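Take a look at this one chain, the form predicted alone, written out in structure tokens.
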Amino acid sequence: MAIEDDVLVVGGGLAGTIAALAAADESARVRLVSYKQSTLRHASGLVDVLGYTPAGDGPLVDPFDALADLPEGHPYERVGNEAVREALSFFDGIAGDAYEGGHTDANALVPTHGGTVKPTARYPGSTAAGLASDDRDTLLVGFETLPDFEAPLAAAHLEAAGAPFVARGVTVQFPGIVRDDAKVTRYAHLLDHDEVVATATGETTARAALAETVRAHLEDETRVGFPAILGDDRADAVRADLADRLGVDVFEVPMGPPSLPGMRLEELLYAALEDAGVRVTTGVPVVDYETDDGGIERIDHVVVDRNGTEIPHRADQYVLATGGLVGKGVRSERERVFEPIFDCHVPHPADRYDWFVDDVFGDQPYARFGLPVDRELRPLDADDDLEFENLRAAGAVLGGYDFAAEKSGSGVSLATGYVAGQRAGTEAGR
């Protein structure tokens, strides 16, 4: 006997969790199934909308001004400008005080660990004091045991990019950690619990020792940026304590994977799923599906593999949010590109040498590989007919855009996840 729900979401990243929450908001019984660990923990935690146009113009001050000019087939063109706004508002309601940026349509410029600035629509409160539009002089602090953030180099890149402030970078020893293979969660744990650590002058707490170390390097700066390792469960308290001890504003610089801001966002979203009554099943791949005998082909149920046991899951509506080429929601072989669960159509040149261009910084065709969809986000086959009446797709599995070049990945996942979930929840209730 199949496990039955109104809406079944396949995929546990940003698009999948938002789709599940949006469907639940329509009073649907929702289940989310995912195979691998969520990709959220590898993301920066920033929520962009559109930083650059497909032609490369930018950084954009107001991303909404550019949405109307996007090409046909772009995910934003499919859902429409107003849906993007509604999705951001939906996210604001989930995130609460944890994120900022909802007061304006304009992009914020958030410094990253490489010394670049990323145009983004929503950003964690932990990064707010570090925005590149702020002209206050800045000290960036890196740690000898954390080579992913080279603070002096990041500061030099910010100044070279024309940041409206003086930036300096220093590298210090993080109190209590001597190994260069320590996980970022170890740094966060030390600060969360303010553990006692040994220093050259004796024992003290981790926060006091860190503040004392950094204070010796402060000059006229009125804000200090640390790599994003300032606590997990008590991140706000850690940041406030360090700011109080140093007498300056303290902010976090988003890092590469694994990312504590990404983990915090994951925790926030999965807590929201629990509160919304969404059933979550992780560690199970979808291995098969069957269709019903209706005149218009519908998915009847999918089959998941739980430790070698195949279990059917039936729903009225389905949302596919398994990621793109990186997340393996879209797969490639030497002769073809395909979607591996439902075998949905992925447009691509027949000659694989046309999948890319030789210029590594060029406009790569493969970056836009993904599912074509109608305005209901239902996948289309090679003849532009529906693949399945009751399947929608969201997030990086969609084609028609280059999220890395546009700085639009999280925004597309948010907007399309919201629309796919809302429509699925509404249809399931009819």
Ligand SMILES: Cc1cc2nc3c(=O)[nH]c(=O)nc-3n(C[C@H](O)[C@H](O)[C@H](O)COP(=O)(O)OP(=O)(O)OC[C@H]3O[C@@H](n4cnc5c(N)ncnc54)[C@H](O)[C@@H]3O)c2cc1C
Second form
Amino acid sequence: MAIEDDVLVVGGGLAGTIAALAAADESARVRLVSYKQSTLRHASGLVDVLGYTPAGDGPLVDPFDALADLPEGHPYERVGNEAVREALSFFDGIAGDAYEGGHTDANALVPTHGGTVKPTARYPGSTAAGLASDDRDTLLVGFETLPDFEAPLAAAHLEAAGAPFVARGVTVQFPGIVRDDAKVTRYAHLLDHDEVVATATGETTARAALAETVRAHLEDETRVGFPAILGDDRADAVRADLADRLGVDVFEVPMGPPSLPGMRLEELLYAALEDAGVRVTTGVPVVDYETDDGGIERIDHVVVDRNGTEIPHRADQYVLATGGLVGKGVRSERERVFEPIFDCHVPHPADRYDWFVDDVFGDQPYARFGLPVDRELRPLDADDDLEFENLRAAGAVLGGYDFAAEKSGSGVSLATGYVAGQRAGTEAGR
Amino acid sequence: MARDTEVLVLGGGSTGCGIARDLAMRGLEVTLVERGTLTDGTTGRMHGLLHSGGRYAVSDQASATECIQENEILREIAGHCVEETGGLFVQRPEDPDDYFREKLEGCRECGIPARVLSGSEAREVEPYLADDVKRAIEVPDGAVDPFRLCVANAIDAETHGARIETRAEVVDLLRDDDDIYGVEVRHESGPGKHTHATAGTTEKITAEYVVNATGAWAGQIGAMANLEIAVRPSKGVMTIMNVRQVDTVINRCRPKGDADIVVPHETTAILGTTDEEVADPDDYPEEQWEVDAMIDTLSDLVPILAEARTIRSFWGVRPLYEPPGTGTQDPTDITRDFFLLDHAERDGVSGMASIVGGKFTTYRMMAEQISDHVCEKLGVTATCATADEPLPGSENVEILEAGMDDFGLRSPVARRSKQRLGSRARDVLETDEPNPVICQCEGVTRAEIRDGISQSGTDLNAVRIRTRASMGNCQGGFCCQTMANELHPTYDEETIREALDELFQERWKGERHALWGEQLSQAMLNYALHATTMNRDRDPASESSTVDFAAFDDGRGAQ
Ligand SMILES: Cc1cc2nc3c(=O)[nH]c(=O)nc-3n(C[C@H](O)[C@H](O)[C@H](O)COP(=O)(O)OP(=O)(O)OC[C@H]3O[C@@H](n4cnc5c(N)ncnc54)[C@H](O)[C@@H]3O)c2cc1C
Ligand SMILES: Cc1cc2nc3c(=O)[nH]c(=O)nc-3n(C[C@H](O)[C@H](O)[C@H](O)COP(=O)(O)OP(=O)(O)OC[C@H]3O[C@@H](n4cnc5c(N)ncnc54)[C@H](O)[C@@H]3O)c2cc1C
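Could the form predicted in complex with the ligand be given as well, to go with the form predicted alone?
Full assembly next; the chain just shown is listed first.
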């Protein structure tokens, strides 16, 4: 017997979870099926809305100003300005105190682990004290065993970027880390549990030892930035404790994968799914679908592969949120680019040598690969007709935008996830 | 008139470095100039097959005999740069029996140990060979690391007093009537190690004798003194797979053709190659059909290649040469032998000889013959010792194996680092400081990166070549920035930023020819990491306009 729901969301990244939450908000019975870890584990945990125009102008102070001028087909143009705002306040409601930035339309400039600054619209509370428009002098602290973040270099880089404060960096040993290749989760765990560590002056706790180490380097700075490893489950407590001991504000600098702020956002979203009563199945891929007969094609059910057993999942409405090239919602072979579940149309040049340009940061066609959709976010075929009546797409699986250049990744996932989920929820309830 | 140096060698490929080592060991004063980094030319862009000679056993027995002799010498003097993989010449049902027989006889005539394996025996050696493979001839082919071998020659030349100048492009030959007495070079950033910040200078270097070992570029050098050297550069593609599907060199046993060799290298396998004459060795088309041909043709021998993930493709140009008047049409028919052009004899211009053609495998023998020639010209009597003296890093391999535990290094990382560093492993890796892994894909640690930097300065591409860092599955997406971090605090922020940009762009260049499937997904991830997470594409530090920080959210309105 098939599993039956009002709305089935395929893909459990930012777009899929928000779509499921928005659909549940419309009182629909919702299920989310996701295969592998989402892009959130790679991403910095920042929620960018729009940092640069497609032409490269920016950093934009006000992203909403620029939304109106986006070209036809851009996901924001499809859903409209108002929906972007609604989606953000929907997110603010879910994230609560964990995220900041909702008090203003202006973008924030967040220092990155490479030492640049990056415009973003919502940032975790842990990065709030580090914003580059805050003119307080800053001490950045790196660790000998974490080569991704070279604090003195990052400080010099911030200065070169014109940041309005003095930044200084130091590299110290992280108390309690004995292996040169300890995972970032090991650092977080030490601090979460405030484990006992050995130092030159005897045994103490991890937080006390770290604060002691940093205090020796602190001069007049009133804030201290660390790579984003300050705790996982108890990140707020770790930060508050360190701030208390040092007598200054403490913040995190977002890092590359595996990214703790990204994982924290993922945990927050999955907790919200549970609260909203969304049924979640992870670790299983959707591999196929069946249509029912009739005019415009309608998806009757999809097929989920559960350890080799094919199980049909039926719903009234479907949301495709399987991600882009990174999440594997868009795939490619030597001859073609395609969407693997429903074989929705993905426009792309026939010659694969036209998929890229020679400048690594140039205007990369591959970065825009994805599905074209109508204003209801329903995928369109090569003739601009609906692929299916009851399928919507959201997030990185959509085409027509380069999230990396624009700094619009999570914002597009939020806005389109919200709209797709809400429409699917209302439609299913009819 | 006193000259700056006795012998001036142009070109820092295997030929030039081999000559520099040979002459320096004979006690001559040598200067070598190279326009890029060592191995920047064909030597850094070749297949890495240490020929047994089997490939030439039918068509060119003189070359085949030289190959097996040099193959045996290199195993002795450069064991740490060679992997003794063995090789198979594999016959498919449609490949001619006659040729198989000629190949086997040819190997025996040239002194190449050869043994016939049945189809099933061959599949026992290499399980991924196609089911219908008919038979194979086993020969002592090997995999050679051209970067390490070339660098080892250069280091040894320096030890014997030679001056090695990289980033020094020859811009003119100094000619006085019918005598060439030196060159003018342009230092890209001043003499010595390459750093990005220093301004360029030019220098005239005079010498008793000039050796033009610029390979495919030899014609350009000749033209500077109105000498015609008809090099016929011929390009070839090599495609790198993400895993090592075979442990043996796999050759197709048929007369000739593109895409007929797979060479295992460290954790990868490299497919090759094509053979197409090009007009300009610095600017030629890198074509899609070439990459497709590698996969389509070689999957006849090793079917899983069709489904496997390719990491990237790269191209090199062979410095082929024909004596005037030979007129061979097809570049695959041009001899692989090398030629020593004595311009005094040939053109009536004294003071210089040019070397063209040849193979990597026989670089040492070529260097010996050229060095003999130079000594004769300069009236020096000294004999060649390069066949007997091990290259730096190769002595005491067993002691090194045993000393492994002392380093306290975890196995896969250490084993490979140690192979890369040879006898220098202890000096480099034994450190009291934390030594985290910088490049996860290839297992390269901080100590090794820093060692590379101490030798190559801010040229991270040279560090990459020395260490293999950034050459694995992720193609540097995850580690380029971490490698650049290691330049700090020796170099300043702006210099480091430029070095990182240069490395990241260079990594992208090679990746472009493997952009589908997993590798396209990887490219998007790398792009996101550098552009989204770090905003390196619009870094305010590198942009001309300034940012109005005060206009943005400072976080203070939040509470
Ligand atoms: C390295 C990196 C850094 C980033 N940094 C930022 C940043 O700083 N700020 C920002 O705003 N954005 C950032 N982004 C972008 C942002 O994270 C993504 O655009 C966004 O998260 C995409 O979300 P998504 O839900 O559409 O897709 P994904 O997160 O990719 O999720 C797709 C999910 O679908 C699942 N799936 C795929 N196929 C199937 C199937 N057949 N059946 C079931 N499930 C399936 C996948 O396993 C995955 O879990 C970054 C992205 C990357 C890659
Ligand atoms: C596709 C391919 C695959 C191959 N595979 C194999 C193989 O598997 N086994 C094998 O044995 N051989 C192989 N070869 C052949 C081998 O790579 C070459 O014969 C050998 O590397 C040539 O070395 P070289 O030093 O003569 O030339 P190069 O390595 O090209 O050195 C010449 C140097 O001169 C420099 N130079 C140029 N102009 C100037 C200037 N104006 N001033 C200063 N310097 C200058 C260049 O930068 C370059 O570094 C292959 C060749 C190709 C193209």
